[in-house]
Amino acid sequence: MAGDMTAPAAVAPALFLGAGPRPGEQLRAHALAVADAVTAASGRGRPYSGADPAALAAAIAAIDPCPEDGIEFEDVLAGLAGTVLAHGVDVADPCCAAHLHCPTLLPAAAAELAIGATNQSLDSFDQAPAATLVEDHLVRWLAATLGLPDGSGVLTSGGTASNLLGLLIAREQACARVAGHGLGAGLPARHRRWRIVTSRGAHDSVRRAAAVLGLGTDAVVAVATDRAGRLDVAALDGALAALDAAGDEPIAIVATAGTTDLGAIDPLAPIAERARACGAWLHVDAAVGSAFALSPRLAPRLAGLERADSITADLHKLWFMPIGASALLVRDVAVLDAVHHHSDYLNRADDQADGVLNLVGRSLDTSRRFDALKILVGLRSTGRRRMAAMVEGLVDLTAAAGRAVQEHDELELLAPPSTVTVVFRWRPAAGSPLPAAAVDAVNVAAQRALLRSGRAIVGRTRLDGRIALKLTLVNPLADEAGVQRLLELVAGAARDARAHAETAR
């Protein structure tokens, strides 16, 4: 029977780092080729190619993911460069301003090569000895930087994962207060009265976490916000009083330091007081605003963050790291026992007795990338002062963009900028009014036309039921002149969309 079996293809030494007499040469050649391809795909003068979605889908569908025989790397890369890289979004283009999607620090991006090539897995010490200690050291520094001097944490793939983990801890803390419902015992009947209180501007991941944690999205109580999008403390007091009267228990209050739409920072200190008074876990989603802690000028905006029980910090936002790089930081690392499960092959009892750290006991994941390396490389290469200056520059640029919108005859500022987001809409110039629905339609058409042409990528959302456009300014290469050009692109596209609609009538 053995003679009937197809012999496996020989393993080419160039496929693996440890094979062959000069293993680094092929890796270096591949890295240089990738760098050239990425560079060629960027700097095209617009943030997107404007490729027709159907044509792009057809071109990608024609790619054979795994041909019978391998293709030379250079040929693979050349084919993907024209089909994939050429039609990606150029996050370094100043007209790419829709989302919290930043250009990355090149030292951090280069460190991705080491992460992939060495393939450390951050679940057990014997898979990643130095990497384990690096992540532990990094999250302790992050926690201290954000006001938790004795804190720690764990890196996650993104803010959604960090928020889920923070709220899982809150749920387990509530379980522990119910007799017979320690870790692993499941949810008590009382959980039907548990509530998570947050603002209307909070990230949708709070509702998703409530669903995943078995509480249901209806367990999330959304509190009114002020004009800037900050949680209204008086409304919070009213919501907590209503929960108490109904016999419901707020097990967590989620404050936000940098909301997705308006960039608002909730009043953290008063919220912390309310959380302590009612015995609720205080989680602060600082995915956006955490980088303010680097700046002596901006850090006071985070006053009260130091009173949080857990904090989400996304380093792939205003810390300029490659995706994914988020952290869930906690005041007391012991609370991460909420996700600790014993596995004989990963976190043995004798390891703990010997002081060996297995990070699987802190994470919802098992296999996990050594993302701490790119963060460490990026931070050390850039330095705190330069990082702070870039964040300060973007906040100042956003304020200037808000003023430019206010001064524009055809644009309307919908909320005062708080961090790095400007929310506005096109409106007709004085003397040529349009119904609200028609204004909304023009704004939608303008945003879509800019994307289809590849000239600009502008965000779109809803505010008080109306269509709103959004600039998210997370590119340190952007300047006021570029923002002015971007606003003129929006106004021009809106005028064209209005003219087209009137012609079509």
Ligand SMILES: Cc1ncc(COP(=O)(O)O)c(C=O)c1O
Contents of the next structure:
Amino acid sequence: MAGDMTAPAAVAPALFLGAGPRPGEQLRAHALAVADAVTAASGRGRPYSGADPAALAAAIAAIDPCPEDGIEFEDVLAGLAGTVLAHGVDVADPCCAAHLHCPTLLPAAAAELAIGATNQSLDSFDQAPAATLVEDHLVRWLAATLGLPDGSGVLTSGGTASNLLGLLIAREQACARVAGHGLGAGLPARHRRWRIVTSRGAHDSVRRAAAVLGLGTDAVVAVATDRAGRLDVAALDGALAALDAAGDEPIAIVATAGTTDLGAIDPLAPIAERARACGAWLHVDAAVGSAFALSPRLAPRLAGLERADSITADLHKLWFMPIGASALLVRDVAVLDAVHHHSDYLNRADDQADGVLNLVGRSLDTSRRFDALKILVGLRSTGRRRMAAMVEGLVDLTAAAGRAVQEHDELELLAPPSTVTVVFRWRPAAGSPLPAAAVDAVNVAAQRALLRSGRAIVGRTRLDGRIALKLTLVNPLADEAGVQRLLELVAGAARDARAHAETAR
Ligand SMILES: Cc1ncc(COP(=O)(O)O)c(C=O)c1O
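Mind sharing the form predicted in complex with the named molecule? What's above is the form predicted on its own.
Up next: the whole complex, starting with the chain shown before.
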């Protein structure tokens, strides 16, 4: 009964930490049950069940999200095990290789429980005192590790959000250069001349950020790349000269350290020189490559990163953290004032006088998770040496995969591997040629058939207008034999697709 004041006390103890006679017992039981359920759902010997999408949708639609009376936790889990957990992708399966989507460090995954159960909210100190200081400590460490010794930043939900925040700062810096322009006035008329210069290999989130920031996707100037997918510095010079001649202003240059498809690391130092010379903000999207900083062997490939004004680093890629875990790092924390808004209930003047940090002043979010905890737990449990060894192992595995593609009769390597991606295509054997469109169709069919059967999840993209397949090797459990098996699966599926197309003709 709604007005019955005793009812909540009668039902609450088992639901909340800190209540009931044996605090924590319920949480421990739930944690064990979850651990058992996810373990049972993993290691199926294939990365996906291959469930028919319509049948899966129907099974999920049949779940009552909020039954009138609650169901025992173990029964809820058991119900979801067959419907949901069994039909997830297994990121630890070596044949799950489409995306920058890694298996997660178990200590970090376990720390998610602490994040959820303690529910610190990173917007204000009075909702997360130690958590606020942990995040501040962590982002300073990350900034220093990536070459900004006096830098800082903020955690975000992902690389898309970090790129948006980096470009928002660039836009606010440009606004500040327009005489008499204040934050309240929106964009000055001059914004129609503002451009964001990046490479053709940059992540799509750069264009999305331009749209969200009111500059429009046409404000993004995409510069040509070389065969390995690195921004071509001569083309950048040409693009900057053309902007100058047209009276347009490059407010930001976005370099990428590890592009999504080819894994290319742009030449950061020459790009930094151009940014400095034309007064543009230098944002480096190191969503992929940031983990190279942990390895003395790989870190030199990030030379020039230390000249960035802002950096995106995704911890849920090559740092093996559970999604979401990303950071936007800046050389000077004062630039994050671009998102600082006074609010009487969160960000009070007397807090500042007390030396209290309210991270809402650095973020586009208000309530925000304590993701710093899982990162801290994951990194401290694993240690730099093992982190570096895993990243180095993946770069070596990718190079080996590139060689295996080159040596394969039916596969063609489309670009030299740079970091953790191999981009390739099935091709017909010499003596049985096919038109390019038919080759593309076979590659599409092979990728789709593998996903449908659940045997392998490989990436599919376009390179110079043609279909390309992609392996993204971010699973430290994968080895060369596994990659070879994966390539054979692709070649076999392509052979089947070609035979099918020929009989259908
Ligand atoms: C280079 C790069 N930047 C940004 C992103 C976006 O990251 P997220 O998916 O975490 O938003 C990606 C995603 O793959 C990426 O490859």
